[in-house]
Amino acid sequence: MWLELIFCFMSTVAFGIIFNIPLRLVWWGGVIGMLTWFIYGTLPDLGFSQVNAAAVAAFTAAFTAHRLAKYKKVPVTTFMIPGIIPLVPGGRAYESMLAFVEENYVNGLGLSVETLLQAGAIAGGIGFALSLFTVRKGAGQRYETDR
């Protein structure tokens, strides 16, 4: 595991420079990814399904996020999208049409349906931090900074 977490935070790294996040932020946005994935490995081990966990460890990555970016005061999607990478079912989604390709038809439905489950758990999660930080400011007040 603690290899998995090294390779994490260094590819979740790379993604954050890709994406022009600047360097004194980057190893933050690392550090959240590895977290995500230490959550997204760990869940299964206790009886989670593997949707409920990208659930959590979306939840995790944009509630750390969220914090992290008030604290120093730079936009939430600076420390968002390296958290979230680990949890991109890229791997998943491949294999689904792969699948329809080699006319596996009833496997490659499966594997679709599994990747669209844990896609839905991701922005799931995201979607219940954020409302957790909008909810004293009002849905409003969350872009309009004049009224």
Contents of the next structure:
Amino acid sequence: MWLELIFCFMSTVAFGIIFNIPLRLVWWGGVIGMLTWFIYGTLPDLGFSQVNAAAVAAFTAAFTAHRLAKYKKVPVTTFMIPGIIPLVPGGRAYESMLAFVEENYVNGLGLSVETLLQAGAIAGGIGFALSLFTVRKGAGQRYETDR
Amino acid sequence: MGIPEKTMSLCLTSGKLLLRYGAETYRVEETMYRMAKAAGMHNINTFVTLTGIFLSFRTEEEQDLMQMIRVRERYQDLSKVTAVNQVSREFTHSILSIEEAVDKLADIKKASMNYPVWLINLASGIGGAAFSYLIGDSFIDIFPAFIGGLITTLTLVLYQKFLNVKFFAEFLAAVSGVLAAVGLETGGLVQNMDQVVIGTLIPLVPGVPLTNSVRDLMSGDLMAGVARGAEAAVTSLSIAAGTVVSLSVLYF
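Show the form predicted in complex with its partner chain, please, because up to now only the form predicted on its own has appeared in this conversation.
What follows is the entire complex, opening with the chain shown before.
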């Protein structure tokens, strides 16, 4: 696990450089990436499903990114994008594509549904953290009750 | 130029820079709103899509101003977003005057990338190698994944310079990167092909549009959110198509 965390830190910092994040902030992105990977790697051992773990990890990453961005007074994207990168379901996407290439459509559909579910879990995690941080600022209401 | 015209051009320049270098839609709208408000304008309306910015406000002399600006290019350079954010923060806290803010924005616009291209290439190699280890847990495949990731970004920069077509450049970069991986596989240097290909392709993942799309959709900017999602989807499809083309060499 330690080795994985170190590799995760390296890859997240490298992605920070790819996205041109300022040097003084890149390291924080690496720390968030490590945290994300730790949760994503530990929760399946405790009996959670992969998608569930991805949602929790994405939520943690987004929440930490929001807090850190408030504290450092920089745009939250700076921390959010590298923090989410370790969760990208690249392996599943690749396997589903390979299945389609080999004309193994049923398998491919199953794998691509898994990919989509994981992507949806990440989006849900980000969205939930965002909603927590926009409480009372407002982002779309259903009924006009304040009149 | 009077104060209203200066304010208009300041707001539009900062909005254009933010949108071009990968800020979320709501950040662009809010930055322009706050800057116009700090300059003493009222009745401010902003409308930002992925490819254009509209801004209108009423001056202190009750005169209405409205302009729109088209944003054609989009890059990923978050350090410029941070810099513009800092300028707008200082302007709204009246640390900077309008002239100083305009000068600072011009400097940001002219500045080159935060990191040199070779460092970005190297980072993409290291990122690909480290990510491939996370996926597959095999030390032998770190080296081919490094080569693959390096070649992907190297060729992406090259193709972008000569072709100037984003999606085609991404397609060709995926083709080249995976071709390199296939070459290493036939050379017998690869143990786990899946791991290497994923490490090769991960630098091409459209991280900025994907994350921003989710954020835009959640904060109610539906048009920009869907547009960004479409951008990410087209990029992913061109990467997938490029990978399939190269892998079919392996299965030929």
